[in-house]
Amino acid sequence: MDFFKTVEDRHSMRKYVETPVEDEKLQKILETANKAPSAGNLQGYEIYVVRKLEQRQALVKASWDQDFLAEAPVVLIFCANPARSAERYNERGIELYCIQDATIACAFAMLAAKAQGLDTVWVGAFNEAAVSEIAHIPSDLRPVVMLPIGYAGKASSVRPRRELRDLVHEA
């Protein structure tokens, strides 16, 4: 798929069918996330793959009843790894760069999913401690975004975007 078409077609999907995500497609998504730029190329993030239904159902509760987390056959959890970023950037690496690294990797994963005919939605509203417990994430990592991945269950309406004239400013 053409890059600009991928970006144009990508939108948040909150309804999924039960069709599993093929291992090859998931592998391509993970490889693409691994190519995302990061501060100092330290890759201050980790990715947890959640496939078990029981865990996905628990993520629904940890995210204040966002049911689509259980519908999607795969959920990726992108975690900041402050220690990796602190190696070079000290406090700024801990407070900012590792979070940016995780979110950039997630954005790359979203586009890689869409390029392969899959859909996603960015999930940032959740109880971090509960998500860590469900996915067995060590306490030195911080979950910052969850990304359910699957085949769209129904077409959803695309919300309008801001006009560039309202968004872009000359410095």
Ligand SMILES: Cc1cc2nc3c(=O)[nH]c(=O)nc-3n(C[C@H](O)[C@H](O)[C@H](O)COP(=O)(O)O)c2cc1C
Contents of the next structure:
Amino acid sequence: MDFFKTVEDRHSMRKYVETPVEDEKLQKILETANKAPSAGNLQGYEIYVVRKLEQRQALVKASWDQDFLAEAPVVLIFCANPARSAERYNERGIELYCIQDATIACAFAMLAAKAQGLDTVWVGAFNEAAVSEIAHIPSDLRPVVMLPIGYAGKASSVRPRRELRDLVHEA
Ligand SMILES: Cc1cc2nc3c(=O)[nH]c(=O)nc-3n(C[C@H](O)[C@H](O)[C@H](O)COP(=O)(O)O)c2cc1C
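With the form predicted alone in hand, show me what the form predicted in complex with the named molecule looks like.
Shown next: the complete complex, the earlier chain at its head.
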């Protein structure tokens, strides 16, 4: 799919059908995330793949009943790994770069999913401790975004954006 069409067609999806995500498509999504830039190329993040229904149901509870987390057959959890970024960047690595690394990787994953006919939604509202326990994420990592991936269960709706003249400023 053309890059700009992929971006244009991506919208948050909060309803999924049961159709599994093909292994090759998931692999491509993960490989694309791995191409994202990161501070000093340290890749200060980790990705956890959640597929088991029981765990996905627990993620629903850990995210104040965002029930689509149980509908989507795969949920990726992008975690900041502060220790990796701290190696070179100390406090800035811990407080900022590892989170940026994790989130830009997630953005790449979202677009790779869309380019293959899959939908996603960025989930930032969740109890971090509960998510870590459910997905067996070690305590030195910080889950920063969950990304359910699956086939859309309904048509997506298009959210409006700010006008560029309001958003962009001549410095
Ligand atoms: C940092 C961040 C946190 C978000 N958290 C949630 C969330 O917890 N649940 C949810 O349904 N959507 C969440 N979203 C998705 C936004 O609501 C969505 O991207 C926005 O409304 C624009 O819609 P669009 O993605 O369809 O363009 C989040 C998005 C971002 C970037």
